[in-house]
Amino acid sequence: MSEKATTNLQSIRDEFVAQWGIMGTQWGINRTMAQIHALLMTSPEPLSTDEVMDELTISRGNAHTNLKELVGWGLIRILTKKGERKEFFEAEKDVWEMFRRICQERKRREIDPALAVLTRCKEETEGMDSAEAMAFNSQMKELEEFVSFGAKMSERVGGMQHGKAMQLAMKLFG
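Keeping to the form predicted in complex with the DNA, what do you get for the structure of that sequence alone?
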């Protein structure tokens, strides 16, 4: 029974990894990266590159690239055992911490560049006096203000401790 339970757990976990991969692609994240993340999130202990390769049946290059990409997102970290050169990877498992990291990185990679475009388009049409130009300028301004406000909000929320944030949310939406 213990054996059956383990087998069953394994198959559910595999299913989770596969599904997370599919969800990833729908989010615009590459499948392998999402799968590795799911794998490490549900791994009792850190895994080496070779173990990840084996579990997911992927090449070394693929495993390596996506592991490093996940490190870049701050969603996994590298561990080493003393006297070994080999690297092991461990996922951040705390959901609030995960959320914070994703917010931070999305801001850096997606929001900030978008803001730069909006600001530039706004500024370059600042003096124009045709009706069209004024409408364009004001649209850019509204977008810019909204995005920048949203970014600030997420910065604030992401800066809070889990407990504080929950407390706040509860107060808002009892």
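Think of the rigid core as the biggest set of C-alphas that the two forms share within 1.5 Å after superposition. Numbering follows the first chain given and starts at 1. Keep in mind that this is a model prediction, so the values were computed, not measured. First, how it differs from the form predicted alone.
Rather than the form predicted in complex with the DNA that you just supplied, could I have the structure of the form predicted alone?
Only a single chain is listed, so you will not see partners or other molecules.
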């Protein structure tokens, strides 16, 4: 690849990494974590912590914390190379698999705890007979049913193979 093409590709990749970081903040993920994910997702080779730091101009602590968080989400994996003491990181590149893992992790971190609170609030107000308590209980029941339905649908779609999910989406939205 010519020097001009390499420079142009790097510029385009930098733009993507920056935009992915902005989108990540809209989804409740910190900007650096999203940028590291984008960098690894578009890197042809696994990168070390030092390479991530250099590429994004971030501190070792920031890189280390966010790399470990991405490993925890299942979006990147740690690799070792024979003869190297460093860890290298490689992103999951299959878009459907990334979607599936994000859905699973968000359910575990966000939906399940919220559902537990809704269920507990509903159960603890079931015997109360004031109008306010009955209205609260009714609202908790509706929210619990809705969140539970959404979680089941997410699990169902996330468990489908890519092609079947796309066929379902086309039927629903096409």
